[in-house]
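The form predicted alone is given below as one chain in structure tokens.
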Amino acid sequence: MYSFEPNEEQKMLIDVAKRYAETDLRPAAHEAEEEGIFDPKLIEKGWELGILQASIPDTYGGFGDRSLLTSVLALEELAVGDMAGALSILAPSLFVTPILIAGTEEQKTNWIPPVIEAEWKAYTAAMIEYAYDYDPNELKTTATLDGDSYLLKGEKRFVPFADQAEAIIVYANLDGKTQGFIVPKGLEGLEVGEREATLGTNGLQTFSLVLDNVKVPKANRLGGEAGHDFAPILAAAQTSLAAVAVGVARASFEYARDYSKERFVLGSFIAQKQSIAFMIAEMAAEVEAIRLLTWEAAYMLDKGEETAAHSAYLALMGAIDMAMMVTDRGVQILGGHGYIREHPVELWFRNGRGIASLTGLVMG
């Protein structure tokens, strides 16, 4: 039987991500998006909330057991924050939970402590491709056994602080088969590309990735000799971006609602105008519906129930066209208003028009 009341240990979290957002990530979220990069002294200090910590056993440095459900707890309140912030702050979640996940113990105790046990590091990962036929399933990035080693080839897109990472994670094609590969800084072949200019999210940094036969010693490939499963990574991503999506779209219903009992027009604030009024009830009841099948998601993969990445999927699909529309309606009952900067909801709209995009940009 679910329950959706959150543990004590969740409602703190909540509390603090939302503290957080609130009073730090919201307020410096357009200079970030105008100038392009966050303060590195606010990521520091979404990375001291702890927030992956709390998702890795002390035994790798951590102080708690891996949940992603409460992973998507604090993902959601502080995407209403901003979701670029969001993503920053957790960049390194990216190369520590598929580890966690699908990595060897020697994997596991090697790689976890040292991004984790102090102050926030650039860990991240590679598995978005520039293709129109893009799919995390069938990759183009190929790894070809060579020897004791793999020789990584291929092309990838939004690859976040690619330009300063100790490590990264890339995804590629192997036997047909999508398989991690732990790449650290500085091997040969390995090129970062330009920083990339986006639609939205832009206080995020992301770079373009190169490989030309990078070679990785066999015992880099993610779970060792017997490679993984990629299906339980995959399924966290997309249950942690649902949660992002909801988030976002939360930002944008809230704001647009309050928005409209304040705003005055004609003799009635727009609020009590029909139209608007159905607008907003529509906003609230698909922001709740995905954010209940995205909390679904992360507790049936928590349970390791086998229709999970089922419904994985099915969330971030929801949550596509749900942080859409809801950010499109935000834009529209501000009217003018929505459409200049003076306001947030325009970014919220363009970042919610991202997320179709960005699958493999986030993992709880």
Second form
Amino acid sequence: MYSFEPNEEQKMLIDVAKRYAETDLRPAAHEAEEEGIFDPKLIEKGWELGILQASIPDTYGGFGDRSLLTSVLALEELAVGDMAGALSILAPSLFVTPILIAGTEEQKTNWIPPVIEAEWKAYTAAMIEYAYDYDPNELKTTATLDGDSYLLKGEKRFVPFADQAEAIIVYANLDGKTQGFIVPKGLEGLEVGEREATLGTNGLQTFSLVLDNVKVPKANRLGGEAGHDFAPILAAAQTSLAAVAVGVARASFEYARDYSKERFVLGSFIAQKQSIAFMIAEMAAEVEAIRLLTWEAAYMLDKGEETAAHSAYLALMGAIDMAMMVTDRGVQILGGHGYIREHPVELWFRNGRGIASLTGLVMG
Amino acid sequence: MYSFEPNEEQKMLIDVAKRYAETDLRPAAHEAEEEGIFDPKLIEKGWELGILQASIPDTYGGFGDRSLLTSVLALEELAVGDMAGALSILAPSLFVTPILIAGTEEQKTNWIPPVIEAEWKAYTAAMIEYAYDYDPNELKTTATLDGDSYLLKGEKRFVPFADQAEAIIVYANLDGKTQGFIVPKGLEGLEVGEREATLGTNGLQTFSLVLDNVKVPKANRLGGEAGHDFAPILAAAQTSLAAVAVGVARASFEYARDYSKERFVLGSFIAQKQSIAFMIAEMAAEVEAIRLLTWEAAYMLDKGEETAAHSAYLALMGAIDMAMMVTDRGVQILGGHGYIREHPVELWFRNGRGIASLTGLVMG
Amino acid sequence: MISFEKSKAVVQAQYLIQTVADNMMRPVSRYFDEEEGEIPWDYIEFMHGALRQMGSASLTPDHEKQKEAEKAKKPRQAYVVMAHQIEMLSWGDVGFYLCTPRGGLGSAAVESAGTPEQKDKFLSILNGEKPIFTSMAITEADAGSDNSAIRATAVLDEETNEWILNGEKIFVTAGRLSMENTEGYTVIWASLDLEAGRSGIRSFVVPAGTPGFKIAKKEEKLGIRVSDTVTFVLEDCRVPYDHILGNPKIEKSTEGFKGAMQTFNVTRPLVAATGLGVARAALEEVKKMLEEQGVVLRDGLPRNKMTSIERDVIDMERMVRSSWLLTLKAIWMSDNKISNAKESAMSKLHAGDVSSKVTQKAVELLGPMGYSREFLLEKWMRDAKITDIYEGTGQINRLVAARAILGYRGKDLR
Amino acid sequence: MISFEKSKAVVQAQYLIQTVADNMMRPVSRYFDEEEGEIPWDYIEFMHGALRQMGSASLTPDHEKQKEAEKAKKPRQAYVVMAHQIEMLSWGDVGFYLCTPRGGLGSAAVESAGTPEQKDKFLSILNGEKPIFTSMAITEADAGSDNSAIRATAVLDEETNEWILNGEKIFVTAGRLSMENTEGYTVIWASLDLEAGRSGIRSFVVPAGTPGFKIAKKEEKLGIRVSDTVTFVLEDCRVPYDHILGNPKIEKSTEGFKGAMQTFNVTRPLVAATGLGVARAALEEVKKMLEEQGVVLRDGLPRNKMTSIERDVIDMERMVRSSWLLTLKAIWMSDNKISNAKESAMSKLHAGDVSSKVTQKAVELLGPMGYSREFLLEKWMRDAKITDIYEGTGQINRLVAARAILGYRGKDLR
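Beyond the form predicted alone, can we have the form predicted together with its partner chain?
Once more the chain from above appears, this time first in line as the rest of the complex follows.
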């Protein structure tokens, strides 16, 4: 039977995430964006909320079962605070979650606990490539079997914390199929390139990464010898990015809504003008519609439904346009004030456009 | 130097077309649509305005030089009256204009004067085919050389007045290129099918047309032995359809504008609500923008500019979305009244959706 | 606990109605569209019989069952089931749905605003041997979608203890079916005191055959042609005292009016469901027709690798689905008695947009085939457009939603 | 006679400016975007020298030449030429365009509302040896885009025959360039009598260095970062009597205010041109970058045969072109002294939408490359957004256009 009410555990997590987003992420967002770095203390504090840990079974050092739906609920709240901040805190999930989804028992036992049980450390993943038609299902980075190893070759972009990463999951094209490989730091041929400069989300430190025939032991292929199905990993990435989009859009909507009620011009608040009020109503409806689509995708993935991957894809497709529409209007409703960097709507507008291109930058 | 002012001759023609559209076409439109036929007397009256004749040189029985721009100006005005009416009156242009553009001197001398000098008679053209990807440049109806004749084979749809046509220009795929063929009535294998029933424009009588190896003399190929370039014909069709779209949209915009100024609800006219007023402003801007794009295409085609065909294509692409957006809003602004057939906005809404699919149904 | 699982009741209802749609609606959809004014008696009789037998699957939520569920602390789902039924019926043919007996906005008004006695009286008659229709008459020529501008009046004749109704109502859906073709009733909105504004507005049950009532005009429409839309004229039309729904006294507050407006919180998502049923029909037909023409619609591509058609289809799909979830949430709130003025208006405005866009795009995607009356796509485009118009236009619903979002009252945002 | 032919003057201007854009703007666009606050003196000096030499191709229409043309009954085209110049400069870099000396809204205000003497005085100084900027200060913190709500005041000191200005102005484009970095001036909108409303509003020329004038704040912005945007504070700031533009008396009618508003009929399409220049840059760059990545953009296909990218590119192209024609028509009307309140507002609202949509889509079409600051696409998306905000937001321009279309005055439609 349908229900749209989170359970008690989820409500608590939402609450925790919301409070942190309000009191820590949001106030730090502007400076993080301008300086290009998020205060490590804040990241550590966010990490300690245990959002990732809550969806890792205790066998691997966490304290709960994996539920993408629960992660998505928390992720949205964090993104309402700040997208770059949310992505920074959850960077280790880019590493842990694919192992949890697709790794062998050995991979899980070896790799997950050190991440989960410690302080926040840079663990990350490299999926994004630099092309107009970037497609996680058809990557240009290749993996080739070479004796007991795989050789990884290609260039990745927008890799969070690549400069300090303990280990990175690198996605590559192995005989036409995308496979993940666990790449520890320091391997020969692994070159961290320049710090990326992007339209938005500059508070998240990302780098280009060149793989010049990096030799990875066979055992480091996700799922071991037999490899793994990439679909659930991609679906989790798509759903998570959609949740982030919902968070960013919600932030912009809520800010513009409140602003419009306080901005008094010519004898009335601008929210009392139909043109503004109608924009706000449409923003609210569209945010909520894509939000539910995202929830549904997460729910179906958790249930392992056959059409879950399609739902995740659909949610992201919807989120791309929704985020742009809503964040553009956020700026528009503030008018001239929306264009100056004193107000956060301009940052959300920039982040909003990123949703179209950033699959693989977050995974809940 | 840029100018946006029609010349005196054009102004006169616009005036004539506008008056006829107002006093004859518009009042007859509803009944024509419901009954599926336009009063022949009105068509004859429209024919006598001489809109087509004005752009046929006197050598061929007309009284002016061809100017697509001038035709487009008149066509828009007629379409403001009624789209089906405009298309009915100008059906003979579907036959005459391609000959004028691409015919041999002999074809022009033989075929144009009988159409131009007489009363309105059914001369027409068959371009449209029944497929989701209908493409005038890649027709499925074929022409094959067979001795001294071409064999035409295929099915055409939405052919105006096919049942009573004296002659039809049939477009077919000859070795991968679209070519027009003059097909007089009564040829063997030429079968007029059922009267078409369509979403809108039912005042224009159209039929399906089956060509079962219709044998057409070589001399009837447009341009004779050497054939012709289809591009300027298609461009004229696209530009003309765009002009019709502008006319239909203008009708809807003007009606909704006037209605909104007269509809008094709760102490104010609905036009005084920002939501309605802003819709109206956007409709006006979009109609005018595509109108100018259409003018430009016609101007460039008249000048024979290199990029003229692209401009015509662009104008039609713009007209498709513009017409739908504007006519949908026309209905919306009238609310419940827009949904009943007493008001013409619902007809324009139906006609508006036709623009996407009707290339070849009008040529000015 | 968040769940997107359909209950058995929903699955069953969908299955049954799809069968009805396939067999009794789609095959005659075109006929009744062309023959505007004919009444689809076969469908009506069948549905009446079927709904009578099914009992709980009636198109009017069974308020007794709701109460039982409430007592047993079981989750209530009557409205959610109903939304699915309506969506599926509209997937079959939204005009036919509007010709479904027993349901209709009149009985919904009774359900939502009537006393227990009124519910017993006016809902039980729906269950008789012959099909019965109900309708609701709100709109007046000069009031548009704004219900507080109602000018129809109700005066109590203290001698006879009857209400005397006067006024004219336009755009009444199923007005003829409820008042002329069957022994049904209509619910008329009228004012007890024109000076009192909103607070004076009440609704009254007027049964078919009441003297002083007449149908003045039948509209010819863009779409939903099988469903009648008429004008009512009431001239000294008398109904018994207990035909007033809700409190007969005028309070200073507008609670009475607000109570009446609550009806909309239920009906708006249900109307949204009608549009989304049509949109889904169009989406599915487009996919089928394209497939028949040899088009392969690939799944899972990034946008920059798609064809234009693939992108349109994906856009249509996510629009329909997300709008449907918005609608489900709003109606789920009704089942669970959570205040949903905002959500119901949002679902309606969203579905109004989506059903228009999707059905209009569907026609375009099939080119000349879409424009032809050979297929139902063009009909659905005409049918769907009503979604953004009736039960409050998209504009009215934006107003309502915005007020709820901004915490504004009517006077703050007009 | 309708014509879409560019005059020689236009072709020449475009050619020259494109060269400047290619050589002096694009190569340093990124640098000045990142180094917000630095002043592009190379560009400024170059442009000043070049414009001085060109004379007639100045960015301020030469009113003497216009008059001559008028007398000789030749078609006037100064504004049309200017629109092309501005479009091409903005194609280069709209932030740089805003840093072009001699032009600016201040001189446009003088040109449009000044007496012949004032024009001689305030326009001729632009032609001096050193570059000079002008600006216009209208917006106030509490007035938004509504210019009739101005609270800055101007009082005549009859003893000294000076105007005493007081008030605060925000969002002044090139405020620092005009008042701090060069010996320019600003045009301040202020009220002669706050009670008189619109009819009391006038504009005043305030030269750089005037006592009582100061720059209070410099904004950090989403885009157009090379161009400064500042807050002005005027405290008993005195200017000579003849620095008032237009009639110094308050008439009962609002003609004075309306006259001032005429300025917008010229500036709105010119602002539209800035956005469309950016949009064209983005469109061209997208095509070039896609081509470099091996994408073939086919021409002339029906929509149902296109790829998603082909369709986006065609949509972008027709949006940019049709919006540009709308803009040209509006500004052509200014040249020909045809009343164009409607057309100028329409061009602005349309170009505001188009430049936002096109530049946002451009970023998406290049995927991760679009999101990177390696290319200018992301910058243009930020730059373009201002088009829908300054010189009246899209909302204000919709109001203005709607009033003109509906024949309404301010009080009829708020």
